[in-house]
Amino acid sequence: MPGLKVNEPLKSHTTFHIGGPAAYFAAVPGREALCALQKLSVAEHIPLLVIGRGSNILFRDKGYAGIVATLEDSFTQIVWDESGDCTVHAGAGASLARLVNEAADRGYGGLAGCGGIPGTVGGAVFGNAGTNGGWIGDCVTEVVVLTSAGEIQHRGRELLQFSYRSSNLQGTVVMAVHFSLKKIVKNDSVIEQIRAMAERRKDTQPLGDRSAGCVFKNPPGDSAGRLIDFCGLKGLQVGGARVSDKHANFIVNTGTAASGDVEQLIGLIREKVKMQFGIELALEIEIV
């Protein structure tokens, strides 16, 4: 298939900057190309993995024996319909930050909880990104997906199951998302809320470092970062991977980290937290 790169280093496509080569890599410009790639994957028995901007993922150093794809061009479009209550049609490859900021600029609420979160719309909806101040799934009315059988489906809200950091979209490729947003009276208040959320993330998270975001999900009623910090694990380092001194739920690549360093550190953290609190931390990042 034209446009496929061979043995593409995955560290160049992740925020962790870790990962061996993908057997094949494709930047997919539109629906027709994505469907063709999915058919090729099935016909040749080659696994296909579609990623966003490479946050929340750790590729192992041995790489990926399949096709890794990103959604570009027409998948990055955002279309606003403001004839009544605002309906937004966003491609899965569109920047989440752009969607959040444009909504605020136009005077619509609902997405402020996603302020400062990196990545794409598709990835955010797949993992129901957000905070206690609001989850992206709260505003979703429909998701357009490509199934493993090659069928394009429009799944309305009644078929969607969003929960903490998860959805029922596993096994599909998110292609586009439709949102319903409400007009608010004070546009400035939403902009300020988004700005405050972004500033809080900047102040409390190692956003300038190479990481995959929060490594673990928060257990019910508690914070994974607090538990890890209580165990005295900030600064703990294995090889080139280190528990952030700024936020204990982040593991940062100091520059030379291998995937094994990160996984070993994850194991040590889980062991210490289980020993101290009897809590088994669940991963938020995906290890591939």
Ligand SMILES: Cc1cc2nc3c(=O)[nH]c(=O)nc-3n(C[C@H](O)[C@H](O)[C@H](O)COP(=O)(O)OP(=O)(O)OC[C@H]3O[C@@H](n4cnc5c(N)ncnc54)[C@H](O)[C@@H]3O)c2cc1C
Second form
Amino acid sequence: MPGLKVNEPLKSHTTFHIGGPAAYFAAVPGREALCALQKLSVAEHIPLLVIGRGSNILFRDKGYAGIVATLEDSFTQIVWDESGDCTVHAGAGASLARLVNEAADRGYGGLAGCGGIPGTVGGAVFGNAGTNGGWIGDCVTEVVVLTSAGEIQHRGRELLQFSYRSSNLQGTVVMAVHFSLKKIVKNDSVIEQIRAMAERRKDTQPLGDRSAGCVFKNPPGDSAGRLIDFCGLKGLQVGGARVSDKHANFIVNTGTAASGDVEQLIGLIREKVKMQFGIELALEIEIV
Ligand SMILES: Cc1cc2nc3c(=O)[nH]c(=O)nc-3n(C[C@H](O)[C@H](O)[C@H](O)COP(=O)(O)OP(=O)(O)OC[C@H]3O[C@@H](n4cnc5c(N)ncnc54)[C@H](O)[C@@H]3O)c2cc1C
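Structure of the form predicted in complex with this ligand, please, following the form predicted on its own?
Every chain and every other molecule in the complex is listed next, the one we just looked at coming first.
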């Protein structure tokens, strides 16, 4: 298949900057190429994993024995239809930050809670990204997916389920997402909300470091960061992986971290939190 790279280092495709080689890697330019790649993966029995910007993934150092693909070019388009109620059609490979900022500039609310989250629209919808200020799934009206059987389906709201950092889109490739947004009377307030959130992130998160965001989901009614901090684990280090001094739910790659360092650190954190509070922390990041 043209354009397929062999033994592509996955650390170049994640915000952790960790991960061994993908047997094959493709930057897919459009729907036709994606469908062809999926057919190839089925015919050759090679698993296909579509990722966004790798901002929620820890790839292991042994790499991925299959095809890893990103969605580029025509998948990065964002088309606004403001003739009636505002509808936005975004390709799954489009930057989430660009979508959030364009919505704010046009005076639409709904996506401000996703301000400052790295990654793509596809990755965000797949994992229902967001904050207490709002979750992306709340604004989604339709998702266009490629199923594992090679069928393109338009799944309307009634077929979609979103919950805390999860959706029912597993097993599909998200190709495009339609959103419905509401005009805000005072549009400055959306821009202000995004700016305030960005400031707060700068103050509370290690944004300059290599990480994949929060490692653990918040248990019901509590915050994983608070529990880890209470156990005195900020600054705990295994190899090149360290619990951030700024935010206890972030593990940062100090430069030379192996995936095993991060996994060991995850194990230690879970053990301590379980001993101290009797709570089993669930992973928010995905280990591949
Ligand atoms: C500094 C920092 C701060 C963060 N803050 C937040 C936050 O406040 N809230 C939050 O929710 N998250 C946060 N994250 C985590 C992460 O940015 C989000 O989960 C983001 O939505 C992941 O998008 P991505 O495109 O990078 O997906 P990836 O990490 O590349 O992929 C994540 C999962 O989605 C799947 N996927 C990606 N694209 C597609 C597609 N088109 N079709 C099917 N499956 C797909 C992948 O296979 C994988 O399973 C943060 C991360 C960092 C580094």
